[in-house]
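The chain below stands alone, shown as structure tokens; this is the form predicted on its own.
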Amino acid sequence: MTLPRSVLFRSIASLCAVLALLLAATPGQAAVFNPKSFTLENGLQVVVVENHRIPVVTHMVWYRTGSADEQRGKSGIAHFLEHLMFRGTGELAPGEFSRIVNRNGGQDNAFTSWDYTAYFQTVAADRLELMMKLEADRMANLALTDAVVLPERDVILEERRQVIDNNPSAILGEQMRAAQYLHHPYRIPIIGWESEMRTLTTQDALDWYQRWYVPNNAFVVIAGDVTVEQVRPLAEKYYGPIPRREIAPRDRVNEPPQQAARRLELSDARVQQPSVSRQYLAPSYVWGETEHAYALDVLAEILSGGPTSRLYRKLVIEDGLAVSAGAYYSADALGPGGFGFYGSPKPGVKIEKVEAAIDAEIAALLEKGVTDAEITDAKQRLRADAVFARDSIRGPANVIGRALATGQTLEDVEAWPARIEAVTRDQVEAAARAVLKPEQSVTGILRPKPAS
């Protein structure tokens, strides 16, 4: 599951009274990261952010492939191919990628979405050209056999035990994804089904490495403490010289209309904490109603943009229903998207209390709309949270990593806070009506297992 781009951004840097009033004053002005951006003859972009505050950068390789493009009986592949990338090349011994970046002074790790696979260090500015390197290396000369795929295989069955398989609210989770989307693969999780996990090949990782590992369908963003006419030469002399080969096109399936909303309940007796979440078919940036994409990007900032938002200040603080509440909005997607709610009951409150207190909110909204001052305070805070996102190192790397893997251009990112500012209290109205229909949603209930 993808953050939204908002959440991101919070998560990246914290709200600063100052520059909130900096930006109240300046309303869609700004643009976020300014990037630079040159592209080699093989294909492969390049993208500089500079910042340079401290002297440290973050180097990250994103793949324009993801789970949402294994063929079917393969679940899995694009995340087991995510792990063999650290299992050697020519030039490396297996593992031995991830020591040269420790004792470097840098750290490293990987991920893998629906849409996206994306690699990454962070390390002083002075070892850039050593990630270059590396990463390089990877995308033309994995090496591949038995003796390191197959015990690789065994790490990523054991880490669908340990992340879906022993936590009830994943597995709610998992099978409420299968219910959300009738046929688009985004039904599938990222890690795979194990029983299809447990018969991925050799010669699978190295067709899926084939496929997709090649500079014409990958990016590299880098962001820090450093600048693009630095960048260019050490991009074109470390993945300059690896030669693009034609890729087949993506081939995904299509979202049928919905028409009947779902529900499942999940009773386990390890679940601690009971809870209620929804999600309702939505759309992404890129893919379908996408004039409503900015407008639920403000109505979730306006529902659960902190203790002041609606759900909050309903259901946890006026009737004291619930623990947490809240609501988000994932947009970045190349297919559909999700706007959900969730809520946990505070002890002793019965579930079906705080499901009815969210449908409620739901109602409300749909009646009466938003008012213009929630509008006006849901804008500042997601412009601050944009403006602040420029401080970190990762993050805007991360931000547009994600926006160019989903099908936007580096001139959406920038015009993102714009976009937030002309925002109208009409179109978020119309954005609630045209997403929250109960035939789009699916309703997951979590409880704990009543003892025998």
The other form holds:
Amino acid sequence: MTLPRSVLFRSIASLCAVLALLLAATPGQAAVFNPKSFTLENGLQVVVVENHRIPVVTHMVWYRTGSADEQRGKSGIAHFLEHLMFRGTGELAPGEFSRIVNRNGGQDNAFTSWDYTAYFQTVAADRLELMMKLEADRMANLALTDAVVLPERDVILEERRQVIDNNPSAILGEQMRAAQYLHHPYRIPIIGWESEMRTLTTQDALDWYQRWYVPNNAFVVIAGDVTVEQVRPLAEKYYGPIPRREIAPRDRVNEPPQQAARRLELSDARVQQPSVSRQYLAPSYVWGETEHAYALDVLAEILSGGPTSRLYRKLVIEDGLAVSAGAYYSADALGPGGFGFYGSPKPGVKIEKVEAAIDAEIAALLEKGVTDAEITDAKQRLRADAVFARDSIRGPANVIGRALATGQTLEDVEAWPARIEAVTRDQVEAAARAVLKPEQSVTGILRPKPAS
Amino acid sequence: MRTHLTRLLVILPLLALLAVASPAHAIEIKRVVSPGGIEAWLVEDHSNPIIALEAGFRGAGATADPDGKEGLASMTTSLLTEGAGDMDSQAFQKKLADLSISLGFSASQDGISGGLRTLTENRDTAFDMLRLALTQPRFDPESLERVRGQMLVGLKRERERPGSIASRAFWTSAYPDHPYGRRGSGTPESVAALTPADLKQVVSQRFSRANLLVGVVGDITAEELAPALDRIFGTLPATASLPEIPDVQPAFAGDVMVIDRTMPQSTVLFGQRGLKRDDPDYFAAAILMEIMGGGFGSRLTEEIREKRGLAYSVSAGLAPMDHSAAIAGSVGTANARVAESIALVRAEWQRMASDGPTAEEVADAKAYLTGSYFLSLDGSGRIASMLVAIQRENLGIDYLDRRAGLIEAVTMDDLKRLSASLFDPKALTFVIVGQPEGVTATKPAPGQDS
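Same protein, different condition: the form predicted on its own was shown, now please give the form predicted in complex with the partner chain.
Okay, now the whole complex, with that chain kicking things off.
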């Protein structure tokens, strides 16, 4: 989950979610995006993905810090600072950043996750230099006063009301994370706990900025109608002069093994339609038993890759119990990933029957495994989707940024199709057995509050 | 730390004043006419082995649903890909999945459109699947009941989302006696009553060569596309049978309606009459609305969000339709602050009506509207949608080349005249879902049980 600065720009979070699945390519065709990369002397890495279809570029700056790096008691500060990065530098007045982008015909926004914070602009290719100038400026020269910080704190409190508190399903999701992660900071919502958000100060924001916003803790991804030869001198000119500064390493506590299944129920008068969700603690590409990660990607595709996949076919079409059902695997994380299931009943069906049907599917998977045909079909779909992933400018920039920000390398991104291709049936079944254990699950039930 | 970039940034304001180069020239649109007389607009692009096609049917959307059958267009679009010809739902979907063909339909108030995306190697099969969906959908009882259940649950979910609750009441109050006052998702009663005969009637009456608009993008030549158009669409009837939809003005009369829901934040929608897409002042209105509620830097965002922190999201824009036009906006704000937010919206409306925009605001809005249009064309499917939209609005095949000029040609006099006649604070109507404080409702919201 990421939280964008503005709901006026919704596409980015969904793009990220979708494109995680789209990263694949035909065998023998080693490259996915053919990114080119160089690193400045101050430690800033720059990645370029060329796409010359229309004269447009997307310019993204990613910082390797997110809400999971927050100090206890300061929840929400990573996301708050993201908002404040638009509130002025020594040169620019509050709000001027976006106004300049807009009057150059461009769009800009930003988003924060547990592991990263990213800023981006999409503009005509001949405006790239200006964007680099602006981002370099706020990498080094943010200027904040209470006069702009305090109203913005009210904005993020409204954001919390809109995104979480007005939405019972988001409230349950927040509670489920807090139950799933016993110790790891992924248990804390990106937006923050309200009581702590209210106390965040200008100094807290500046401390956060000083601690993390340095070129050696950032990287730039540029995609679109530009070449690496054009980018290099511009990067040296604008980002190059910003001095590197040693920063404290990201210090994250680890997650102990989960040993007991957890279960939450939320009854809310606002809820009309019940639903069930279940998440298992899982490895990510870089955390835990990472050897299972690619097999879990294939497993998620088998269980949930469209209307012919196992869960939809069984629960929705054959048994007619549910209106929706599916599964997902999130592996792009520095810390623990998650493998999840969800379903919502057809009118007149009790939510318990949907949960039991999901349990039965999991049991059948663990007992009988998957078929060779399922493996072949899943790989084929992932492979074809890679071609579609290249049909975009913003998409590849997001995929690459997310990978680099969560501990992967460009080589990992480009090798993804080959690694998916190498997954065997035995590996998928072993991964399912390793992850789908009741004791490492959290189940959440959302239901209407019965009339009193 | 602060010194390095200062010198560089001094020249920023100068750069920012330069006009935006329009990327229009990069998109060359060809008119392709099949031997059977079916027209499509094509943007050839052979850089990836991908083809995207969009087919739009004018007038085929929810406004064509008979009274009591609201939700019909929506249910039809869901079922077109649930089996066709000799393939049942799972066979049809499996074929799409196995060949990585993406095919889906959707209905708006005014039209129905279908989007297809395929790898070049599966082109002919993909086109056949589209033809089958449009001409021989099965509407098997199992699929129909499943989709009906999904729609009924969708309606329940609408009732738990403040934005959907507000939207239904807002549009119903604006168009009490017109199809635009109904929601495309229907009602529990209307959805429960829809039959296979209703669905078949949509297919036979609303899809024709006369109201068809086609946009194609990607790895296909004009010579290859022309015969394919006949294969896909050639068996459609020559003309559609669509109800006459009267033109109508929205009935916004300055009311405030409150729908009581226990929510920490109120969802507020507001609106007044607008301008249709073919109005000569359309771009002038687009410039004014960009200045009023277009996003960061707009007056509403500045006053409500940036200065006072009253909301996370606030925006307003034009909502042109085939037979009417509105201006619609929204703001989400804590219950205790609704009165202040509404007062600010009204004040900004009055200020625009009295004083019009400033020259700087106009220059910025023109630059944004000119440049940003092309940023959304990120992918073949989006370009195909644009090709259909330009045809639907009769803007001309050279529209991309002319668009920037049309925006630049809007004068300050145009804008002053229009801002005085368009912005009508007394007619500005509010629908609020939540428990707003200090707000007095002037009439009940439509369709509320309580």
